[in-house]
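Read the single chain below, which is given as C-alpha cells and is the form predicted alone.
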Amino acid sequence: MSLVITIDGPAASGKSSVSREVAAHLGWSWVSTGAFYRGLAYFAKAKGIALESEPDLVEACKSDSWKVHLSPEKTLVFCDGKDVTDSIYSDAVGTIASQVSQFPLVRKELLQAQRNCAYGVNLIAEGRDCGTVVFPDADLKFYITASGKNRAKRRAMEEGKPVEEVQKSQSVRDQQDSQRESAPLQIPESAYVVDTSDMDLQQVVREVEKAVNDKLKL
C-alpha cells in the first residue's frame, strides 16, 4: 500500500523546496497539487474563459489541452503540447489561481486527479488542503509556515520584484485561501508545524526527515 504525506502552507512558505528535497532523500514522488488550479489558471486566462464563471471554469477542467505531469524538479504543466511550468508559477497566474480555486466544484473536479498522484507509488504531496482534503488519512501531515514578511522577501526574491509589492499581492491572495469556504487553507488535525522565517533550506528538510523516521521508522 502506497504512504502519503503531506506538506502544507502558504504561499512562499517554502513547502515547495522541502517537499521536493525531502522527497528525493527518500527516494518517493512529490506533486504539488496546487499546479493543477496554476494550470487551469494559465489555461482559461489564455482561452478567454470567464474567471467568475464556475460552469465555464468545470469545463476547463475536463479539457485535455491542459495536462499535468510529475518529475522530479517540478510540477509540469502543458498547455496545448508546450511546456507552460515556468509561466504558471509567476505571483499574477498564483493570484487567479486563488481566484478560481474558490470554486467548489472546481475543486470537486481536479480532486480525483490530484488523488490519482499516489496510486502505486509512495508520494509527498504539497498544496494547501493535501492534508485536510486532498489526502486526509495521509500517514504523516506537516504545515510549513513563516512570517509574511519572510515570505515576500523569498518570493521578490525568485521573480525580481520589489518586497512590497509582492508582500501586497501576497496578502491579498493568504486571504482568499483562508476564507474561502471550499477546503480553506487551515492546519491540519495532527500536523507537525514547522516556523521557517528563521531556519535555512536544509534546516527545514532535516527537521521534517527526523519526523518521517521517528513516525515511519523509514
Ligand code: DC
Contents of the next structure:
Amino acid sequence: MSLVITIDGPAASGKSSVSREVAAHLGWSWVSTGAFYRGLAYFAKAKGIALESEPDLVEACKSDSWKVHLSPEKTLVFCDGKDVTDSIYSDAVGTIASQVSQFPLVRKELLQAQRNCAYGVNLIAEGRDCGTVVFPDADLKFYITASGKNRAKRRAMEEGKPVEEVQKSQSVRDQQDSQRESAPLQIPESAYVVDTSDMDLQQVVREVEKAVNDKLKL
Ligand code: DC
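I have the form predicted alone already, so could you send the form predicted in complex with the ligand?
To see the whole picture, the full complex is given below, headed by that same chain.
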C-alpha cells in the first residue's frame, strides 16, 4: 500500500517548494494538484472556451489534448503535445485557475486523475483540498501558511512584479479559494499547521521532515 502525505495551504505559501524538497529526500513522487486547475485554465483560455460555462469546462476536462505529468522538479502540463509548464505557473493563469476551480462538476471531473497520482507510489500531494477531499485518509496531513504580505513578497520576487500588485491578486484568490462552496481551502482535521512567515525554506523542510519521521517512522 502506498503512503500519502498531503500539504494544503493558500497561494504562494511555499507548498510546492517544500513538497519538492521533502519528496526528493524521501525518494517519493509529488504532485501539485493546482496543475490540474492551471492546465484546465490554460487549455480553456487557449481554445476560447467560455470560462463561466460549467458544462463547457467539464467537457474541456475530458479532452485528451491536455495532460498532467509528474516530475521531480515540477508538475508538468502538456497541451497539444507541447510542454506549456512555463506558462501555467504565472499569476494570471493562477487567477483563471481559481475561477474555474469554483465549479463543483469541474472539481468532480478532475478528482480521479489527482487520486491516480498515488497509484503504486508513495506520494506528497499539495493543494487546497488534498487533506480534506482528494486524500481524506492520508497518512499525514500538513497545512502550510504565511502572512499575506510575506507570501506576496516571495511571489513578487519570483515574478519580478510589484509586491502590491501580487498581494492584491493573491487576496482575491485566497478569498475565492476559501469561500467557495465546493471543497474550500480549510485546515484539515488533525493537520500539522506550519506558519512559515518567519521561516526560510530549509527551516520549513526540517520541520516537516521531523513530523514525518516522528509520525511515519520512516
Ligand atoms: O496551488 P496553485 O496556486 O497552483 O493553485 C491554483 C488554483 O487552483 C488555486 O487558486 C485554486 C485551485 N486549486 C484548487 O481549487 N484545489 C487544489 N487542490 C489546488 C488548486
